[in-house]
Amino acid sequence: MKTDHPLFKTRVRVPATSANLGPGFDVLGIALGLFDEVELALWKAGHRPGLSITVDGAKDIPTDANNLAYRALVRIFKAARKPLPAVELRIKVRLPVAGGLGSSSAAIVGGLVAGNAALKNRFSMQELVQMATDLEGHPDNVLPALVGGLCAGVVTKAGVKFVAWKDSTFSRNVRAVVCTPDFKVPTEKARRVLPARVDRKDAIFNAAHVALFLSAIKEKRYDLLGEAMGDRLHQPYRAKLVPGLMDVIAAARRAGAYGAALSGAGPTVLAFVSHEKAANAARAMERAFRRFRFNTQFQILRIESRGAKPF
């Protein structure tokens, strides 16, 4: 009697992430309490079609070999020098696609972590971070998606070097309000508007503000985040892709947010705020976007200390 059981099966939950956090362009990222899920089943070759992908919760995500979770799976099996059996992927999407909350990174990380589980955790976290960065191109989203917390990552000749902060006081007392208008900003488009060169004063400004941001978190001086989340390297140029960006940031601050910034490439705007004032800040951000005739969705999220894990 034939059995219809896979060779291996797992589900991975991957947190949303917000990159840059103002001044930390391509360097800083934070994990948030909103999750995509990647379910992987591996079948004996010939028992099922070689590749089956279903996506729930989003349109326009590839269901063929171009799917990012599948590409990550191929990458990790290739690194292990193991043949990839027939693949069945089920992806539940809760992160807005091209919305600035790390949807592509979540797919990559989900595929890598699921694949690593199938390979009996052959690869270390450092190796997973490197593979994810190679696939995504920069570590700011994939890093917190993998390890959780507030992360800083730098690409060096020797590989990605990173640190993750998991401050219980920060995660307990601060919420992340994310306000997403009803349009998309593809990352490629958001990168094309950036200048090839920047003024030295602007580079110094951002370096100083990254230092202030991290110091404010460490010393629990959240009142400094409004200044610390200032930026001159990407937000001034991306503002034309997100009408109302600076008005939404200002509205969040007036409503009591510690600080606010464009989340990743946008169009989502992220605000750090005390949980007592989170709802007021969210409604203020929503009203500011509405003045530019955009409908929005907002969520009040916890800072997530855990990265992607099978469950």
Contents of the next structure:
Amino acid sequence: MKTDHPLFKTRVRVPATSANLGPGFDVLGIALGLFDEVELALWKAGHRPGLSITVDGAKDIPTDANNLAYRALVRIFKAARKPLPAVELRIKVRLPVAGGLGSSSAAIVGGLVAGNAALKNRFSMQELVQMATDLEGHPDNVLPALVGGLCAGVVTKAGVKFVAWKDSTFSRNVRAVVCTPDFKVPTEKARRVLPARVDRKDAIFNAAHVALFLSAIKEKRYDLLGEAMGDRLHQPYRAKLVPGLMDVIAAARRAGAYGAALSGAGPTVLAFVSHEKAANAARAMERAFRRFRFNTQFQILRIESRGAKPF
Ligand code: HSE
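Form predicted in complex with L-homoserine (HSE) structure, per the form predicted on its own context:
Next comes the full complex, and the chain you just saw is listed first.
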């Protein structure tokens, strides 16, 4: 039996995110101005159907209890020890699925923030970060999706410790060009190709490059980003899953990008570029992927300072 009005309704906008940024594997991530939307309506228990999920803008997203936004909702209601009434979710997807721009984090964060609104915001940001990280497995995408800006997150025994940094000079002057080829790389597959142990030299290389990356942004030395976005912990292994990766990074830099890297687990490549050179760099990245017979879609995005919010 259908009741006329839901018990609760909200709509949440969640930003895309790019994780790793080269050397910051599982640690760094940044929010970008492209958004998925999660609309939640809760209906009285006994309402039929008990669960309804519609997805607009992407295929292959589960519309049953395996849906990530729904799982996040179940998780937050469980944490609140509240029974979950009948759920209606409408999800608008603009982020490429398994594309390297945080689509699974956006679903998790959308579900948690919508659920928290339904629970009268009883959970703090720190608690949301913890729940999101537990569901996703690492903090680098969920953090900027929740908090916005450029984030560094570390999983400790005492929970996730993080800093979100909203650098207005960086976001005013720099654009993120994201170039997505027409194939998917599931994150699990991209993690399976990584070695279980790394050489000490490579660990030091990445630690040094993360330090250089953050200092370069702080000191507005964007000319250092090309060097600073170097990585030895994941990109060299993932290059076989993303043919042309190193060529696309090199093409972006030749076209004037400050620096470029694989976005998350890929296959999207992200380049930080000045506003004026962004279109040029995007076309150069597209041409480089085309030499490997991939069609691409590129977008020129702003750095987003706000995390997921009801609107
Ligand atoms: N840090 C993660 C990875 C991001 O590179 O595997 C993708 O979920």
